[in-house]
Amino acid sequence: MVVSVGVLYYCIGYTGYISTLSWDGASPQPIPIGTQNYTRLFEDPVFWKSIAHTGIFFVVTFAVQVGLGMFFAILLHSKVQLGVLYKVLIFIPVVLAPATMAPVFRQIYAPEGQLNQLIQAFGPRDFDYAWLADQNTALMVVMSVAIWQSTGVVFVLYYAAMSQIEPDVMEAARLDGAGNLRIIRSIIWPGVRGTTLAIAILTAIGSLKTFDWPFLVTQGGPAYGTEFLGTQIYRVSVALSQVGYGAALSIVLLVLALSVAIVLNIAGKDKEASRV
């Protein structure tokens, strides 16, 4: 364990000292310039254009998420028929590798794709809208894509976290004369505050982190309309041949990832604190 953790650190240790170089990842000679490739960042427009596709990706991601993945576990905690084929069909494309779903989703999202074929069944006959061509559509489908696969996840965890809450209470709340709503708002959303607190910091940090999505169905674009810090730092640092800028992007990143998760964790503490 002591290797283990002495290894993580020595390699954290290593990008700091990266990020401190001019080099291309392969001179036997990289140049220290201090903190140039730090000044280099926050003047870079793309580097500013990931930092707020993350933060769009991580509150569409985490808004739509919990909405799904709540309903769907109050759904199957009730008495549905077929339940367990329910349960597979919202888990399978967490288990879908991203590199195999990619060029499905190129295609349905294509000019000539099955999206705007739908449309046109039910709309005007020539519409052929290249969705990834578009900055903003092209974010859009980005998130969609993440969503489908991620809202499995999102389900399983809520499932588990409703399990704990005792029958005995709702049956009694029910009792008492509380609807749906309200039996939600005051019994089920309280029992799953942990749960939720959880997931906001694991799609906090996943979003931070994307780049399987953006990279495989868009490559960072139209115009870095899709870029995420995951997807600049590959393209400096390996396209670019720029590795010290791109471990200069990778501490932020760092930095970024352990300043969200400790302010949510507070923050869920908080209110923790404030209910007793």
Second form
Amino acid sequence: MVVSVGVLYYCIGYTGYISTLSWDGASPQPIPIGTQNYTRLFEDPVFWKSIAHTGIFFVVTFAVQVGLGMFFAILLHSKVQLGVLYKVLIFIPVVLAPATMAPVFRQIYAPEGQLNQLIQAFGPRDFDYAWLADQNTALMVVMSVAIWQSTGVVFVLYYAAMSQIEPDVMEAARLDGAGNLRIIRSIIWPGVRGTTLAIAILTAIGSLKTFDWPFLVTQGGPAYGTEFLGTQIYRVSVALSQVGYGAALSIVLLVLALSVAIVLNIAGKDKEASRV
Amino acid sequence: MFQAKRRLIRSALVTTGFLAAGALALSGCSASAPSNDGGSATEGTIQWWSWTPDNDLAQREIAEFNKEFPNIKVTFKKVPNADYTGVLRPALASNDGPDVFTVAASGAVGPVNVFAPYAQDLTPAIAEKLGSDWKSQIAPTMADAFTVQGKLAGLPWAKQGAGKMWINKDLFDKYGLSAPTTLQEWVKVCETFRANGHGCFKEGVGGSGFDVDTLHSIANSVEPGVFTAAARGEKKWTDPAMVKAWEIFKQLSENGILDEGAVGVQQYPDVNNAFLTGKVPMVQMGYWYSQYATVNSLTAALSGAGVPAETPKITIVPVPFPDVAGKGNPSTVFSDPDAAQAVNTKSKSRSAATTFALWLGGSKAGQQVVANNVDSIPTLKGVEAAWDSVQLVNPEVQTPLLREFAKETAESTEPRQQSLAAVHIQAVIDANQALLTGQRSPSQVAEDVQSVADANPVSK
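Please give the corresponding structure for the form predicted in complex with its partner chain, as opposed to the form predicted on its own shown earlier.
All chains and molecules follow, beginning with the one already shown.
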């Protein structure tokens, strides 16, 4: 345990050290530059774009995943035929590798892709919108793909959490005349509060670390329209050989992830306390 | 009990210390001096890592090498361009990196200036093989391009050129069209293709940087040499000729020449697959694309694109870039010392690795295979592809044009991207994307690139 923790924190410490260097990652003589990488970071418009995209990504993916995950969980807790099959279908995207699926999504959203063909079938026949070439729609594509993949996990978490709610409580509510919406609002939603908080923390940290989908589908583009901290770190560290600057971005990412986790935890506990 | 606990903690701390020291040593980022004699020069097993050439071409080169050196087993590992630098860096920092690794003269993919600390000085070896006048026996600027602080860090192996368009001759013939030579002709050709359900000029401006070549060609049409002058810091990127070049680039999009959504498209695999499967008639690629004029490489590429084996093999030919500025400036080919083979100073098979690098770049036999692969131009003077033995899809049409492109690339002295550091290339890519997405005007992107150039002055 001590060894593992030692190595883990050594890596973080070493990244912190690299962040104070001007270094291409291979040169034997890196140049110490103090906090210059950090000051540069705050003047870097791409960094702020990455932060903004992370915020949008978190809000949208969290809201949609929670909505869909809860919807599926409630649906499958009721008496539905072929329930097991639906559970499998909802969960399958979770186990598919992004590297395998990225070309599929690039094809679906291409100007001659299946999405446009679908729109052509029901609307204008010459519709050939380049979804990945527009900054706004490209970000939507990345978010939609992430939601497609992660909703299965949220569903499983909610499904398990709902299993913990006493059926008697719901039965009593029904006898008191509560409808479905009232039961969801007053019994299920408070009952899965801890799960929602956990999902929020996981989604927030996942948003900060987002890399695979934007890198594989849009390469962070167009014009940095889908750049996230992860893709920026990779680009400056690898393509531009600015390893020191990449390390500074990594440290900022770490600080943000820890801060978000702490804030969400505290917020969750405060709310819990106020309900007692 | 407390003593046992203390011992446990102490031993854990000591182990952690050792691990940390080991990690420090690993990440110490300096190439340690060779701790072995380098082994035999005629036998052994070596690992060769590179982003180029394709696997089938590399295997041909290795097979030919083994005819001369049957006791040296070479294992080729092709790493995609985008990953190469990231993969190579930790590999070389460890003691288990490749024995031979390919380096580039410039850019972001394996740049020699980044990896030179891990490379053995090959000057004595090449001087012994070719004589003291070895520099005069290889293409100009090659030796200098791979010399870092007086050390020949990689043995030049291939030269690469760009500046031409590739067209699907079969599609042009089908609609009775000729390759466009002016902007107006280009617009009309594209109208015909689009009316028949094809794309026209497809370009991946999504980040891989091939659009830098297109901008270069446009700039040469406006004013020959202006792109190179800007890249070298001899002219400003805000020069009126460069602003005009960006204006024309934008016109390609507005006039229906450039296919929709270029900034959301990657040159590989999107553009490559679309062109080779006959969906679009025109792309801008360099000499490396000649390999797809051959039956074997085109078959392999189509297989990789997942199309049925019976898909017809198209006739691809290089044509001059149109005179888009209408000033009568001819299309030019620009070239770079593309790649060289470096020998890892830590390799336990340094001698065998050196034999391989020398054979590939410094022997007529090695360079002949490189030439016959028609993927890049050999660097050793006097070696050219044996075109009669290269199996092309349509030899009658393709051979003269490919031979001409090879000659132009071999003789070209205009640098392609050699004067551009990775950060400059990124700035041009950013400019092209901002321009085509309508975020910035031609004069604004010129200022953007100039501000990056000012912050990162050209070192040479």
